[in-house]
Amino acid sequence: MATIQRVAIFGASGHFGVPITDALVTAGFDVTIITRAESSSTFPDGIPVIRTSYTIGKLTEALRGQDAAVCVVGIPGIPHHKAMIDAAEAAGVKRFILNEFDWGPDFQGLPEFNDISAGRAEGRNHAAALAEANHNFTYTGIAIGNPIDWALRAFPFMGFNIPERSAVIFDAGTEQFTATTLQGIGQAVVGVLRKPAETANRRVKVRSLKVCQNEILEAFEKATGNAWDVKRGSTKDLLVSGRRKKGEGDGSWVMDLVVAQLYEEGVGRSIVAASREESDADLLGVEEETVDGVVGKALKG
């Protein structure tokens, strides 16, 4: 497969894409911002920029010369998943990275969900067919589980209030989960890009760590060096709010939902891969991170 070296982005200034276009400059690749012509939002200088409408016409004029694109926009962006799928192809894109940053092929999530990943899903297997289709056009999807730094920062409801010092400790607190750094994200999104056979019209799967809330906790109050206001709760009681939420059209029912199905506990649902050696996270080059370097990084914002 021919080299990869000119790369377009969608939602470069997302919470995913901030850190995958910095990655993507840094590895010195040929990077373009591409954004709706309406929007307001700021990019790095340096980093060519079109703004555009997110009609397949245009995507694809916006795509021409790119050798992959990749799609972190996110959920309000997963109407466009297949226009700019279609785009790609017809402008002879090589590899398109797909808007799936999510927990991967074989998660059991709650039902609840279900829209989402039909949505999610509707995306993969268009490109799926294409890539069928027409060999010289090839899609990577990537399964990261919980972006743990971001997460910690931006979600107290996940348990852990940073400025409060305080956390909320679900069950036992010793569900395991796996979770890749935004940083471990960027190297991803790099590494399926210098891989391009080896990640060919497939899922990867990524993770910087295997953790729990307990040892999370830990770590957070050896870095903060005093201990922590911790409560208790339960995710029984967060399904039975987050369904009761959703009934009564509540939004909320969504940050109950999902902190109930990441650390309910001996479910073992929020496992990307059991083993580093069960993931990909050596072949893309995806470092291995401790708690306590998560906790650091989550701790300096």
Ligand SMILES: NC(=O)c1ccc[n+]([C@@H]2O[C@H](COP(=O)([O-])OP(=O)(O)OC[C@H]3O[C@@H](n4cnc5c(N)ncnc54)[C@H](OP(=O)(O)O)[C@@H]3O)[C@@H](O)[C@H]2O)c1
Second form
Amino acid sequence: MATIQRVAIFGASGHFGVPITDALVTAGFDVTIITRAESSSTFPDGIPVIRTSYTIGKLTEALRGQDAAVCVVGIPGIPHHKAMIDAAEAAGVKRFILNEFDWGPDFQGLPEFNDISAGRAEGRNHAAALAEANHNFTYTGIAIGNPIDWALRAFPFMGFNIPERSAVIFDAGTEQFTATTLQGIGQAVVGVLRKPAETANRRVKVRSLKVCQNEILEAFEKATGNAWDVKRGSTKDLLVSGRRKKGEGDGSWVMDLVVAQLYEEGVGRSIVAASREESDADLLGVEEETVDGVVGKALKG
Ligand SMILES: NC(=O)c1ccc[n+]([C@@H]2O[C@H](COP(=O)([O-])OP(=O)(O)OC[C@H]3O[C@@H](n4cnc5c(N)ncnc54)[C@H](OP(=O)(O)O)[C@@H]3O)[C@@H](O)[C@H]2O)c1
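How about the form predicted in complex with the named molecule, since we already have the form predicted alone?
So here's everything in the complex, that chain up top.
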């Protein structure tokens, strides 16, 4: 497969788009940002920006000459995913990185999230059908698990309130999950584009570490030099409250069930790859990180 050098990215100003764009530029790719005509996002100086409406025709024009496209738009952008894939294939783009960044093929998520999984599968199946018909077009999905350094900062509901130095430990706090840092997410995209043959037409599994809540708390206490105020929570209670809220149309059900899904004791749901060897981390050059290192990043913000 030919080398990939010119890379377009959708969603470059987003939570994951920023570190991915930075990693692509640092790795020496020629990056072009594609953004919505109506977007108010801002972008780093020195990177070409194409502002366009997201019709297949306009997107095909925008993508012409690119070797690869990375789609990392937020949930409101998912309805455009299929048009982006169609446009990439029509424009002669060799690799499309899907808007996944999820938990991968083995994830046993709660049924309440089936709609999100179905939306992702629709894009993936569409890309797979195009790749089957046109061997010059290929796709990759990247599974990252929990985006840990960002999530610890952004969502105190995950159990760690950094400014207040307080924590809620759910169940026994020993449920292990896999996670990838923002640096690891950026490197995963770079790794896929540097290894196009090995990553063609499949989902890759990425992890920076496997960890549990008790280990994160211990690392936070060590890093901050004081004991945190710790309360106990129950994932059973979260499952009940999340399902009740969903029934009542209260949008906060999502966080209840995301956290229950992450920490539910003895279920092992939230594992992208049980060991580093079972993941694609080595292939893609995603570093193994320590819990102390991750907590340090979360504290630095
Ligand atoms: N594994 C996990 O736990 C986890 C957590 C969070 C997110 N994710 C996944 O990661 C991906 C990126 O999420 P994110 O949080 O980085 O996204 P985000 O920050 O919410 O949004 C990224 C970009 O999406 C574009 N966008 C927003 N609304 C749009 C619309 N209506 N149409 C088209 N584009 C739109 C915007 O770019 P422009 O303004 O430039 O157009 C925006 O900057 C998603 O697939 C998400 O599901 C996974």
